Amino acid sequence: MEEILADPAHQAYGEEIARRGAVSGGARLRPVADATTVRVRDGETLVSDGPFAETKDFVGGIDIIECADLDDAIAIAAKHPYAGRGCVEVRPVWE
């Protein structure tokens, strides 16, 4: 865990979330059918509806971030360090 916290990309992401005043915590997720998957390849943000699931994938963690709308959530997800080498799944929480 200390290695991740020392990573400049993760530090920058954490600072961005803090700058936004977003709330972090846990909540029940909506079904994977409601997911939006975000990847960044060669500087281009790629967005697809639905989950991205392979047996090689794993859930490395969960960030609960308050966003104005899906576009805002995609912009934040694109800044996550893992979007550049894996993917970040965006899902709404149950109201």
Given for the second form:
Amino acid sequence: MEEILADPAHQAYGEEIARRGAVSGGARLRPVADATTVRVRDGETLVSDGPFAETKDFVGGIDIIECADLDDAIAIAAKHPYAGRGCVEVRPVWE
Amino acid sequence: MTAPETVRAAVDAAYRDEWGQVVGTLIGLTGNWDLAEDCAQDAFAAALATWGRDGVPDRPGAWLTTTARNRATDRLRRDANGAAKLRQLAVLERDPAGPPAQEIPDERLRLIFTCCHPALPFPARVALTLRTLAGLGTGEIAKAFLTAESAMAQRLVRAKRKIVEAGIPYRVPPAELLPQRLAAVLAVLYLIFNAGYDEDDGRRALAAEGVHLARTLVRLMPDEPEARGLLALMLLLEARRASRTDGGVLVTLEHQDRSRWDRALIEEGLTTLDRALAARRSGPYQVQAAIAACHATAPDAASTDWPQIAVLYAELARLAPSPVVELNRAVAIAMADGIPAGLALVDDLTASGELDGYHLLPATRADLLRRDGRLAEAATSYREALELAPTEAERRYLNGRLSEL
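Same protein, the form predicted together with the partner chain this time rather than the form predicted on its own?
Then the entire complex follows, led off by the chain already shown.
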């Protein structure tokens, strides 16, 4: 994180966004290697390693949620209606 | 002074029995997988150096855990530079003497469920289990899975990083998650066993490792019939391993020399299976073990209880549906109800296309046609199977059959 704060390109971008007064929230995601994908099919929660990768998929939205651990995050992801049709990708954020 | 060979034997035995427990305890205390492994390694090195002088301790596991724990405390104190490390240190120092050995909870269960968490890639679960629980070296694991050591090291590093960064909890899953998570653990143990089952080289050790891990799991979870079912299955398969090949050529069950089957392993497998079944909660491993038991208890191939095996495959297909199970069921039906009934099932499977490219589909069909005296058709199917067979041993077997027609 220090590296990003020290990077002039990131600083310029941050200043531009601040000048517009348009920031309503954000987080820096950890790498895809830390991603976990959750699907619910026939009432069963299916957990797999990695991001959801099918090229035709699209990101429909994001939720930033405080969780105790990955099992907690998986349980919440499984409750999302889209977990039953598409899938929910769980990604930790840098703190 | 204790003789060097006595010390060596005691350390080897402790390594086998206690490695997972020492590593597991250290991870539980520090949350740091690398530190845990390093300090466990140090503790075993210290044992080699001092047990000769001081004698082998009464409880080697407790000695090793305390030594590893002290080592971790020293190392954290030495490089304590961040709040996280100081917190770890505080936890370690709160109880410097450690709890009495009898009360040390078995940490291996938390360890194994964490290593086999479904959010980790399957090959990483296998590697991590062999490394942290069984204590195999990265090089050994790489060799067993025909991977470069650097690639295997990378796989282990990534897995450990994901556990920490994605927040995979270090625990035995709560009751509502347990059935699914236990199935994931059993799948890893069965893969470890199978990776060594048919091999005569260094990989052979994996089969023994698989049995050892399954035994440990049964001790830790005595009320889980599927864990016991898996152990029974491994024992019953291991019992007939010696007769599975003859001079590098695969020998089918029908032609195996049953006098070479290991009676003691069969007895233990059957007793283990009976205890599993007594819980009256069936599952795929218990059913597979029951099938293996039917073969193990038949005095010769002709007296195999095929109707019973057909029923068991039907049960397995219900519990864990798969086209490969269907194919096995077809063979059992052919042997129990007559070849045409089995062939009809094989033809259904062929039509479904689910096993396209799988050499055992045409090989099975060929075998049934041969038994039915339809030799020309059998030859066509054997040739089809030869095209698809993945190993030299299997091609040799199929060629042998083809030339006998």
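Here the structure is a predicted model, which is why all the values come from computation and not from measurement. Definition used throughout: the rigid core is the maximal C-alpha set that superposes within 1.5 Å between two forms. Residue numbers count along the first chain shown, from 1.
Relative to the superposed rigid core, the position of the CA of residue 71 differs between these two forms by less than 2 Å. Relative to the superposed core, residue 82 undergoes a Cα shift smaller than 2 Å between these two forms. In the core-superposed comparison between these two forms, the CA atom of residue 16 travels 36.0 Å.
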